[in-house]
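Only one chain is given next, in structure tokens, and it is the form predicted on its own.
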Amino acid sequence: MTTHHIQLAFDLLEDLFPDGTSKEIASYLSRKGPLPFALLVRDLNIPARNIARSLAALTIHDIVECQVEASTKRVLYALNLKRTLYILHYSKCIHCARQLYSFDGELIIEELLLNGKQRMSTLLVKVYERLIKAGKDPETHNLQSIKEKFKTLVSAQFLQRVVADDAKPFMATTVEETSASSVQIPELTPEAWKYLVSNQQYESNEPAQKKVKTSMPIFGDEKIFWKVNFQRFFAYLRDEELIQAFTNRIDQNAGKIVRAILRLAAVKLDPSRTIPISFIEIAKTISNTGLQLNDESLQKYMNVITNDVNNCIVKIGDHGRGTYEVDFQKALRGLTKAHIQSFLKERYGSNALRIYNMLEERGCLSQKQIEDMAMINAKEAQQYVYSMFIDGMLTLEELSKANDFNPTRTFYFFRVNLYNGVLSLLDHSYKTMSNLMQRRHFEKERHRKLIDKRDKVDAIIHSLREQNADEEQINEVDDILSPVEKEQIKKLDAAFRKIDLAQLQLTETILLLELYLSLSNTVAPVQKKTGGKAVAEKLLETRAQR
């Protein structure tokens, strides 16, 4: 873990819990390990009542774990950085649900974000509500139709079951997604279920007075919780981007194969390969869908396909008029080999970008091999090679004549290594992200009292519109802000704007990187400690200087 990483998390874990309690403790026990609450309540300033509720919080959130001590059965609270940078993709997971699923599905993967883990009465319930708050029809919009939504979403793997242990009522032991109880939904108890649709009052016209009111039933589901899978919508996004590069590099006929080879392959029994998909299955699915193709045009996409430059759907064998299945490893090295590329040529130049990639054609070259094979003058080659290696973009091999590693008798080799490179690029990733999101509150604190202002004028406006007022009296109304805090609110917008987008954007090259590392079979090499980066930022500052 990065110096940019910690940072990152703690800068989501303020912005998801803006209390700063819960921002202090995960920074403790990053700093400390697994700690007890009798600890954490002597160590930290803070009231013992604050710090359970925070732990509370952050557990249900599965940020902070629960462990047991196997010596003195403690239970130690440790954190999930991992788990933490998953903060980062919750607007993604909803945009995900709300395109499949509907609003329904949207409102069931943001009511499960928010709160963690949630029982799936819970659950029916207060998504009622908030689409009886959203003005939809409460017909359209009943409890039964939500629960049918509910096992959609955990057909789909979408949702992941969890079952509390009896003897552990501090910890929760998640059921495996082979498991075939994982997609089994617990039935309400009759009792139970009428008193939901007896509830289903919010609309009701009648006051609160007249209601009869019932004593509270037993669910059936007390014991089972439900928590939002990240890997399955992680799983999705990848499809989504793996799609999207064939269709942008040969056509949308191509991506639209893709899309039914990945939908074919949905159950994957490997995580890094899909089952084998045979030629006819493929075949019946694009008829399905509406692509007109014959058999002669899809055989040519899916020979254009397979001999793609990244070779990531690869043809295995000719039964069935050919198997076909999709590496994702080999896909997900395409897709991070291409945002590094466009890293080096933003950051150093074409020239630089042309090194890397002769670098990664040729194996290993020496400094005066790269000056003569790219045709770049001494001086140039050599601030490009040694920045790009100081970013870790390349490795550097030392071979000796001697035991001693004497400089002159040592050639020196520069070598891409592409895991380096991810881990590099995403620590900037990392940073980037902090960054903006530290932008963004200091805009917002800086311009404190005109967004408040703004926000106080647009709720007056919006209650003047609800009651059928006068236009004039909604301009009075909007002539409070001034023309010259207009033109601040406006850039400042387009501000916010432009952040939002890079963090998107960013979001998801995050997501890329760390798939891959979690696929990837490489090691990053061992480093002899001789010097090198010291070698390289002193002959890079006596350049500058020059």
The other form holds:
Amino acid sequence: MTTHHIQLAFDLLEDLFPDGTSKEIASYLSRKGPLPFALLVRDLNIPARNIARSLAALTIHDIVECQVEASTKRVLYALNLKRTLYILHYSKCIHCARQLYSFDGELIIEELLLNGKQRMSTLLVKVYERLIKAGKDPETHNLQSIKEKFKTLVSAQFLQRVVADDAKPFMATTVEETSASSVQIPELTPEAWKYLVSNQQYESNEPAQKKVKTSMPIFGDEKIFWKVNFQRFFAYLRDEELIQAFTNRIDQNAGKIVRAILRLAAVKLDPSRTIPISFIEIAKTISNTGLQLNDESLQKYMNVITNDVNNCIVKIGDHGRGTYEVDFQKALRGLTKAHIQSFLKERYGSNALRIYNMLEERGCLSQKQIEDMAMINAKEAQQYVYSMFIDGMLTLEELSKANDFNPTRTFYFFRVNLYNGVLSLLDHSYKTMSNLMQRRHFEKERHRKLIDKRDKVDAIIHSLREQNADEEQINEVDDILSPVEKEQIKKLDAAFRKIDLAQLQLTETILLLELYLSLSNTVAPVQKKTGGKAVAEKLLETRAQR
Amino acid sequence: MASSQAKSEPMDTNSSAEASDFDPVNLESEILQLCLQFPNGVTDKILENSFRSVTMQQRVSALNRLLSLNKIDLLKSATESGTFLYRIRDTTGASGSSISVGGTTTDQMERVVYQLVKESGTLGIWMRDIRTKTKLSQTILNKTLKSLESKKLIKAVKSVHASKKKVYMLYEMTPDPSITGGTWYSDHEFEAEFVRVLNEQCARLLDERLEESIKKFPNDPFLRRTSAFMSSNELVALINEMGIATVSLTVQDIESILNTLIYDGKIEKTTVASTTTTAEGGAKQHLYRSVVAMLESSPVVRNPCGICPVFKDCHDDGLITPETCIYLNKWLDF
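Mind sharing the form predicted in complex with the partner chain? What's above is the form predicted on its own.
Following is the full complex, with the preceding chain placed first.
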């Protein structure tokens, strides 16, 4: 919970809820802890109604949680920082849904992400309306097909059911769907269905007429809400990264085989390992996907795969012609190590990477030993080691020969600490993300006039095209923007695209690092209070001065 | 000398008559032979017992002559304090004879120092160690060392690890690799360039082998993997053939270079039991293979913030902010 972590959360909230209220409430809650509504009203200079509205929105998104204080039975509102950071991954989730479930699926997920929790009926209606507006054919994308997509999403556990418990009227409990209980899609009552269908026809036939206000029928799913299951999406994204790693290391076919294995292993008993999967199942799935591999070559591939990426796919038995398991802890560890190594290589140089890997393999080494083994200049080696130490990738251990820690008579050993390294890299990524968001905001403000002008021109051209106006008129409108401005707009667009792309790729890293931290069993090692860091910083300072 | 003279005085008067029919040269050779029998040293007592017929004075004068001829050494006994040991001196080296010319006390010290330096062999001995062993003062020791150096008997070798430290060893000896640093040091300096060139060459050889194996077996990953391996012996042979290094490199040297490549993340290593019976085979062999990285570059470093040198000073409202950052400006092309 570093400053950057919290700062990023606030930036994200500001992005999603552009009026400043949500950000203020969030910052106040994060500073003071869980608070009741009355205190919020008293301390913040915002009218109570606005606070109430913001709180309602935030709660529906699960960003703010309701707790009941045991002693006084008051309702307290607490900020859920982790959930706030999930906002980062929204775009990726929508993209996943698009890839797996096409346009309908994408819209369902998008609606749910924007609204937090929704009933299925409202969801269906909304998605349908959006499809029609986007110009899709109402025959292929009718309510029935949307409902089917919804069903598939639920069965793949991408959506979770939320039930309003009568006992606790203001708290929603998420229903944990285990594989045993079948997921129940609420069946809409027949009259509700008729209403919807008639509405649909009504819409398509007479769009201009005013809608007659008929009484809304009972849909049958009043109490059942749905929300997005983030963990499932994260698991999917993690699988994608793993497949990419295997494709890079071996080849395309290996990637496909790993994808098949991971798909078979979708049901997990234990979050860190999958159920054992036999060779025969893999072979069957492979032939289903159309990849032509006979059993022999599949055996060979499995042989090579088990030796790669930190040995994360393990052979645990021979029944079924070989039983394999995926160990996610190892997989994540291998992937995070790759990220850290790339970071060190680019930031400090390939020699620093060499030192890091050496230390990792050998446990602990003293400064002198590092210089000898790495075959690097002594001065350079010292610089690299101390820079990495300041950044938190290495830790220092003091072993004294005598009873007092006399510097001439103590050994100083450097060690690699993956946990600290990951924390440090994660913090770095958070800050980078904040920086990028800040810059984007700033650029938008700076060029606001230009952007507004461009938007207006685009709107006019669009309306002209709809009315089938002359090409000349369109060109006239186009000329409102001078060539210089056009150039600027082009550059601006390119810049925004770059920032967006960088942000998107950064979320990959952040996701991976967070998953690693949540899955690893290590506790942060206790650091002895030595003046080591101060000494190291001073040393680098004097070197720089020289 | 003084004590033996003091001893001889009372004997002087009564044994002079017997000395006339005694052969002093014979005595010397007999003493020498006795010393040869006991290469660790002959005590005074043993001499007394072996040559009962000889007076102390005769014995003493024989011993003195032998000492001045540098045939034996006079040592103080460690076990019994106060007694002296006479040890045969090894005068087989030609250098021994050159020192024996002259007979001053500095010469004696030179001999002692020379002996110490010789004993240290190829590792050499540090000046401070000589001082502790001989208990000579700094200035005298310096003079001794200088004169020995001018006579080209010993030389000073600078250690590569501690540049201030000098060790002394015999002139003809080649210094031990631990002092000069071995193959990677020339003139007491680490040859980073040489190491780097070797590094690149090895990486290139392994990469070529990997490409070959990909071309040969496009469909079989297992064979692709096994054929991409090269053993360290092979690599040594290839590198020596290419003639990059002026000296021929050993398997140890190449393995240390390959280790650095492993730490660079470019290759990986496996160990197998050796199937060949070549002289260098041994019980196990190391095989190396070039690998492709898991991740070509982390997204963290794809934007300027990842490699920004002033990242820690960048704040919302400081001198360095994302809004005016020059690196971001360049990156976004503004």
